[in-house]
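We begin with a single chain expressed as structure tokens, specifically the form predicted on its own.
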Amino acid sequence: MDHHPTNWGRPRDDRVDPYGTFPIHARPRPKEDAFGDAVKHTQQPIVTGSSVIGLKYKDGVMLAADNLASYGSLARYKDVQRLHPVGTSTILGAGGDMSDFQYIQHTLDSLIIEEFTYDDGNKLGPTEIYQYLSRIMYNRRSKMNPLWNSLVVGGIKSDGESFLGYVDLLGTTYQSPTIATGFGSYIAQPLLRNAVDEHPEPLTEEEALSIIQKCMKTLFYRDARSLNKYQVAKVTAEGVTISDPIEAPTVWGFAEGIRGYGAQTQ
């Protein structure tokens, strides 16, 4: 409520003025942008996306993640790529917030512009862009307006070695040869590492893959924030490919043994 005496309407009193408005001022006028006070920065996730899964194989490095952004427990949006490319020998997934990935999305794509336009030979390679995101990260945590993300990066870099690292929204990072976010850091987590612990050897991509699926349909049965449909991105030393949507077949059948599902209410 505004209480300026001239916007109001009660008369100026020379003698008594209690609200110190004497030389009394110009009337306030609104601003220029009448919602300007309600833009804020993000401080809670509003629309976000569940977990990114990640491994390493023989021929480079595998990573997966559904179409969905969930505003709040509303299934919302069911047609979002949360695997986004960045040059030609890295991928990046995101869980978390979708409107801070895209301002991700944005930065890095600029980061890849000027870096060509410098035409000096030189490539920045999944090493660099995943110190380059823990620094974004830190700095954005440090102002007490933090990007709300789960990152995974993952590439090839110029020696051809495999490289997969995790970035979140205090700036933590690290590297393993398989990383899940979000719910897939209990579900699917324990499924990547006991396939790579079984396998002396590197995995093929068909073993990869194989890995990836089921670990996301379980994820389906068990996060309510996910998807069935979901999408799977490869670097190789040929480059990055992203698949198109995948839509994991899922049976529901025992569902009706349940008790208080179906038939069964006691």
The other form holds:
Amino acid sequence: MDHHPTNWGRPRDDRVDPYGTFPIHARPRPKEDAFGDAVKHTQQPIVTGSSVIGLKYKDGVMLAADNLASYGSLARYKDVQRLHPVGTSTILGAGGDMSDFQYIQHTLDSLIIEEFTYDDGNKLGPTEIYQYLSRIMYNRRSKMNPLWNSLVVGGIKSDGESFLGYVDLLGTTYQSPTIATGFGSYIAQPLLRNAVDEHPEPLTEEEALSIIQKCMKTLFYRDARSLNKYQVAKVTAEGVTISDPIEAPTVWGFAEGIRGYGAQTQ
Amino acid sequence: MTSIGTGYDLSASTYSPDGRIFQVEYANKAVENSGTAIGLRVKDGVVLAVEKIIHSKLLMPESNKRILTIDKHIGYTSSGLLADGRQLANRARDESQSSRDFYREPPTLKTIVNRLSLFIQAYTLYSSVRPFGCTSLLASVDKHGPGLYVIEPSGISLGHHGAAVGKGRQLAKTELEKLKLNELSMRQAVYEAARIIHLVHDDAKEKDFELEMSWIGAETNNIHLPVPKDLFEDADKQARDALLEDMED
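Can I get the form predicted in complex with the partner chain as well, since the one above is the form predicted on its own?
What follows is the entire complex, opening with the chain shown before.
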């Protein structure tokens, strides 16, 4: 109930008095949306992607994500690309809600087109995209309506340095030479750190690719929301390339001996 | 000008007794006196070229661009009041983006042209506004192939194989008609465009001018881009040489 003196004896809705005959300009207005309190925000993701991993190597940045979008524990869509190029020197990888990710893709594509139409020679690099994304994510979580994703941004900056950063649904950000999100932060992150941090020289492309493959294979073994079909994206001075779906060779002979998986012995 | 003093030309919302809207015709006059802009729609793309009149030596070269980009795949240029042209370009950009937001695909040129025509036409209906003093050329390659449209201050929009607006339009049109536009490649069209702009430029009347060219099509992966420097300079040089040769004859 509005108890402000200027509203005494007045209808609750301003639309009834469109001419604003009341003398005080700053008279408190009724809420614009009468049902505002009833709006419900995202409280859980629905169709989800799992981990994204990324690392810096000699020529730039490499990212990988599998092609699965799960519906709860159901492996619902098996040909979803979770890596998205943004402009000419940035790649975005996403886990979490896939519809939110599609929204983010559209927002970023629009941003890139707007920038292109200015035709002023400026290009948005990974740092700008990362900053923009982190503002969107933080803004949305501050409205209690987050975009339910964990995102990895990789790319080559205008000065030739490589960039790798993380931002998630809370607007949390960090940058690191290796990044793994979701289940990958438990399984793949140690493998990536072992490979990169312990290495005195920056990794070559072959080395980077082999550690990525090792991580994706391990994730497939251990993460029940993953798929043995993944794509690897790299950003180098030449630009962004995303590979066709790759499969890691796996061995399941040992599974026969596991109780509850193989033939029942008991 | 029979319209002057009759009172029928004071507002865009008034017809003359013989059914004309003089304010719209005056808007066309603003176009007729400005630098020439041409468009060539060829088999695998579209080329735009304008004669940008330089009215001061203090202006930076290549500043105040007259060819603008609406979307990745849509190019725009106008002849007439430059500020009006910029306003329309911004409007077209908004239309393109909102179409993308709605349909999640690149809009066809026709979509944008239709929307922009409606916008321009609305400015011929009211006494409180002035019609746009510019004619727009829109070039694109969309899912229907290459397209070139011209929108006049009246709001009428027509598709063209070749189009010319502005001061040198008459001569430019006769030159365009001589070409077999459907058989030209984009590269050839760039040379022809440069030649025509140089040809229609009247040295005696106008001071300096700057040639501006952009293209979209197979050569640019269907993205609207300025013509690359080396090709531009070669086309520019050939056009100048051809002009000199003609003069010697």
